[in-house]
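We begin with a single chain expressed as structure tokens, specifically the form predicted alone.
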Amino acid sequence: MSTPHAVPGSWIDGAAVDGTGPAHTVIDPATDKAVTTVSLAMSADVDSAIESARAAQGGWGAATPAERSEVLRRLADVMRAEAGALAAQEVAQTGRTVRLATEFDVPGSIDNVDFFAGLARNFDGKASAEYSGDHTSSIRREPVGVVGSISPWNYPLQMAVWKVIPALAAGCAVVLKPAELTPLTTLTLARLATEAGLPDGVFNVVVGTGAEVGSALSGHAGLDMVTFTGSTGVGRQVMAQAARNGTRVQLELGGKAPFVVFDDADLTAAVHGAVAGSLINAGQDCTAATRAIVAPALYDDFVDGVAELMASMTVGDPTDPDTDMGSLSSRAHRDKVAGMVDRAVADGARLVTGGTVVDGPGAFYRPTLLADVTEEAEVYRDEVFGPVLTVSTFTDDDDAIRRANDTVYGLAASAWTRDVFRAQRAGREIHAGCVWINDHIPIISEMPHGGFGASGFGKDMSAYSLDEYLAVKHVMSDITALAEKPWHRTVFAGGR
């Protein structure tokens, strides 16, 4: 077999930079088949990207408005001409399946940054006003300064846009960390983001170890903002790194979503629903529905549905458009899903699909449901990021609220109701960023998207993303030119 051609593992100050440390081989998780080598970068080279950042922060964060809409403009436009292979990318690095990849990544991704190519025109802010009466205040929202980001292997290209993109459009610098599982489509992204002409220096790249360079990169005394998405345990890490130099910090973490069918749901639409919500990017999605809550009159209905919609599926080649399920991440990560199974099963789940491993090469795990599962199981309470489902019962709405608050996660969650009054109650007593009713996982770029709880903080999308990586200042000016203020007497006894 032949050796894949290497890339440089970096791209630093516009251009594409080998990284320092050894060779990375990237493989393709449904045929085990190595895609290409990547050079890792090492601390010293996170030293030279944000040294680079810090270096076009100045002038990027001077240029008008409309300046940096341009870019941003021109680089969806970039990226609709690379779709294809930008999909290819994607596809081969991830093992999703081919439809994913090029009906809902790659089109959602440049939506995001044709939406803040017309954010970047819109910042929002009190009005001046003479609030005191004698002077005019006025708000600034300024860049934070150098941001450095780090992005998760699920959705390699969403996510480094969810981070990147606002953050330009704020005027930000931005050095980013991808997952050394999935690092081709962001250096791509950052390519295109050079040809599009984003001066160099603004958007850099740094492939390496979450050991080695996200630590680097998080603990850097040189950043003014670290963003992080990504399991709730590496985020407190990178909380605490973070906190040693008082570096502000955006997160967003692991879910465990309830998917809440009430007694007069529509059966048809939540089943389809449940099946799609939990096994989009084989269930690799902080927002997939984990947790079904189902009424017990529609319980048993619920479990077959759900079973035979689940075993129909197609899992297999990802490149394969006829495909509706492709490989997980790795084979590690495979039998760390698998591993959670067993152990559901053996403490009393009912195994009513999948459960197994598909032969051959590649990290395959079939959909699978398991029926009766107690709130206290592992596979109910941890995140298993997998083709994986639950289902458990409630006895009164009550009930149902509580068993979808029962977690120590906040990301989303689904209530399934022809009631207006149920649906209403659920959107606000769920304790989740999101609550889809009678629906599971749709996103839009004009709508936020972050949770609460061991979700993480902060916003990615929407113009409350924007925020993140804005400065707020107020600006207060005196209009009255006196040299002897009123409020001088709390100081001065008797005037001077």
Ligand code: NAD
Given for the second form:
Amino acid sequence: MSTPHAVPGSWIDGAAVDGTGPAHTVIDPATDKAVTTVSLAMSADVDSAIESARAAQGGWGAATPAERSEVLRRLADVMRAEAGALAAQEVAQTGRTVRLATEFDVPGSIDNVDFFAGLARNFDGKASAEYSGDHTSSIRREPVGVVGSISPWNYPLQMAVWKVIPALAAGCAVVLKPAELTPLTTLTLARLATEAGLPDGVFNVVVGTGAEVGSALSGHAGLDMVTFTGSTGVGRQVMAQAARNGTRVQLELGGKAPFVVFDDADLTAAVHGAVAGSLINAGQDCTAATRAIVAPALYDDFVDGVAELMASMTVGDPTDPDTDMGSLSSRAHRDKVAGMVDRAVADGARLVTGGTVVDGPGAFYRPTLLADVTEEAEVYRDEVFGPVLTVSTFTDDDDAIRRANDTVYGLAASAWTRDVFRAQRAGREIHAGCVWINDHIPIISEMPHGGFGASGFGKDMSAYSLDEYLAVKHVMSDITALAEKPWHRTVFAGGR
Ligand code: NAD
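After the form predicted alone, can we look at the form predicted together with this ligand?
Every chain and every other molecule in the complex is listed next, the one we just looked at coming first.
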């Protein structure tokens, strides 16, 4: 089932391998045209990938931190050399703007690799000491083992990097399943890692469907850990599949970030922040601003300002550097977003701008602002994952915080105020893995990303992420050399 443009859909044991499944066409969602065809993996390919990872695990885990660091440093260098190609591939398979790919996805991914190249040489732990008086206790940080990773389609390269690089820094071997909609930069990353000197088998990729390859991977007895980024519903299935083997799990799931604007906020900054924070990557961002909760005194001006700025956005050809917003990731997803907006309007939300599909080829949707949205509305409670912002209001600061927290999710949030005590309160009381003050979206390799509640648990990025892939071992060595240890009196009545 191969075509002249087909690429092998797996990278196993340091080489491109055709999957044993059917051919899958990767579509450019901005043009509806085929980018390439990939031979999908099946569960038998997952078995081979895990076998290859298991064989490579011991050697990679035994490499010195400096050796692992050096491979990652070289990977960052080859990614820098291939930055243009990586960005072009990311644009073609996702419909995101070339500006987002070249100024965020690719440099952000390279910075992450650089960061973990450094961190690979810096394992933390408690000091060795004679805590019991009779033993020397020391802590070892050992690689968890073979990790199965599953990533989503919204930031294909960055999500692959976030999942794989800290695991490699920790000395783990990885089998990664990207979303089949967007597998290309992940396959390139695996090839570049091999070119950078990563030993064969340490990083394997299997491109396949969630139902076939995702479930085969997450339920595989040959894994020591499963890490997943994607929707909350699928994350829970992954957890259940991993539970069959009692496999360690980390989950980065959906979000529904509140964007709280207090009455002393800088209105212009809040308006710009809301539009940038809700429309980045066409809103297909788990931390995107989705629920603006705005003080009554600023409400009308905020709605007018956001609507005007949204209406000025250029939506179209993602390869044009002057385009503000590209297409959504697929027509099916665009239709899901449109359906949620249509139902919101039918339920009484006020459509201030947008709410329309852009005619012609491609999965384009206009930036959309829905005002006067109630707390019960589907569009207020469920993840839309598109260029859609809702606006509602609050009565006082207690009510603002209550509304911000009135969600099952807890990934990200922002508060806009010039009052230091309000800012501190928002940072303290909003239940989310990240709370921005007077900004929304920025991330940085040194700081953790991860959610609470239905947004999952565990961290990507930062030293906290390295910890996910390191098992903590206590080695306790007797220093008394006594045959009869003092603690034996708890067992032997009267001594022996
Ligand atoms: P998704 O849950 O549909 O798919 C994610 C991955 O899981 C894909 O690779 C998919 O093929 C795979 N999958 C599907 N069914 C599976 C199964 N039964 N077993 C194992 N794997 C399976 O998510 P998506 O639509 O690709 O991505 C969007 C979602 O990802 C949004 O909910 C978004 O909030 C979330 N997300 C979260 C973060 C975070 O860090 N918390 C980051 C990015 C995206």
